[in-house]
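Read the single chain below, which is given as structure tokens and is the form predicted on its own.
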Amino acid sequence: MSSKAEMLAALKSVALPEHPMPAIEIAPRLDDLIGQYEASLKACGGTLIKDNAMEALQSQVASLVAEGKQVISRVDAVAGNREVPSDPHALKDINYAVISGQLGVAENGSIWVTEDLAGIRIAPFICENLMLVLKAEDVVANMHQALAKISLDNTGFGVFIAGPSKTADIEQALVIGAHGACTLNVYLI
């Protein structure tokens, strides 16, 4: 018996029993959901654009792309000057990503998407700003709501995006776009 298949054995021998998950039963706040996702959405840093959002959204890429930004788009009805390529390297100059998301929870502000809906993994990290697109009736409350709509099945990747990057270091200076898309507009339709 190898040494690690040794150690795998001591461990499984003091493992202790199986215990199911704790009911959680907190009823979830329903009153206002895109008011409140907006507060939260605000309170990460990010902006909700809800009136008239797809004309806005196709207007303010028009104009980026006459401007000589890169934008990619993963949005049917928005037209980028990118394709999204299959290395990853290839978008390190990329300033805008337009992507959908699969759907918001009003608790936190955040938008669960996935790498299908993104492209390529790693277009909402290493965009310069981040354009993410929701359907209103995709907010849900919480977090319990969204993990049980959402699978990795099918996609394999997926993560929740609250916000533009940010890290704050020990004398508590907030730093927006340290790591990742300095800013994120949520398009509500």
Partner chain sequence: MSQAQTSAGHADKADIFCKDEARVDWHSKALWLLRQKRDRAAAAVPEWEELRTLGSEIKLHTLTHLPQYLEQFEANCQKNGIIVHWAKDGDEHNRIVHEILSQHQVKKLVKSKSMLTEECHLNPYLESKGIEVIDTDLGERIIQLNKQPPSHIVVPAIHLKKEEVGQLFHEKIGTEAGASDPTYLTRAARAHLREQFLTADAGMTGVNMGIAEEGAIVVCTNEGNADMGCNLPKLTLHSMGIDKLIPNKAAASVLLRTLARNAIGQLITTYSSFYHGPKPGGEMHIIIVDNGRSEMLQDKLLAESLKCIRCGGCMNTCPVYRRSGGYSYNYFIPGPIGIAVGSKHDDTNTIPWACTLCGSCTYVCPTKVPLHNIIAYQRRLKAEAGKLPYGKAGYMPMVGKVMSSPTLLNCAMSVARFSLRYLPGSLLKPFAGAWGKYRELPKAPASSFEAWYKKNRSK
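Between two forms, the rigid core is the largest collection of C-alphas that superpose within 1.5 Å. Quantities reported herein were computed from a predicted structural model and do not represent experimental measurements. Residue numbers count along the first chain shown, from 1. What changes on going to the form predicted in complex with the partner chain:
Taking 2 Å as the criterion, H179 does not count as shifted between the two forms: its C-alpha moves by less than this amount when the rigid core is aligned. Relative to the superposed core, A168 undergoes a C-alpha shift smaller than 2 Å between the two forms.
Previous: the form predicted on its own; requested now: the form predicted in complex with the partner chain:
What comes next is one chain alone, with no partners or other molecules.
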């Protein structure tokens, strides 16, 4: 018998009584979604830019490029100076990545970013600094709403990103910037 058949056979009898799947009906908190989102993002260590966000992003990226920083942009209106390569290792010296998020979650400040939006899976992680663009109308209240909205069918990879990477593994001291991006700015348009 294959291991699979053996394992499935062993699982045929379980001492617990059969349990139905519960209905998940939790009322979303809809007041001041943007305010909630901003507070949550801040708690995660990220920064929200909401005044003339697109212009602010464009001018910042322009000056970064002028400084010689390596910028990859997946947002049409923003011009970076590096292309998305086919080999992810080629992105090891990227300073900034500009990517659109599909939706934001007010209760925890996270943003859903997929492989197709990022161009290549490694982009939001390997860059030193991450800049995400989010439409205000795409902010939902909680994870129940968020997961109902996203589809995994058209992407091989997607990630909820909440703030810059961080760790507290040395004496519980919070350090921003572990292996992923060291800063996260969210441009709300």
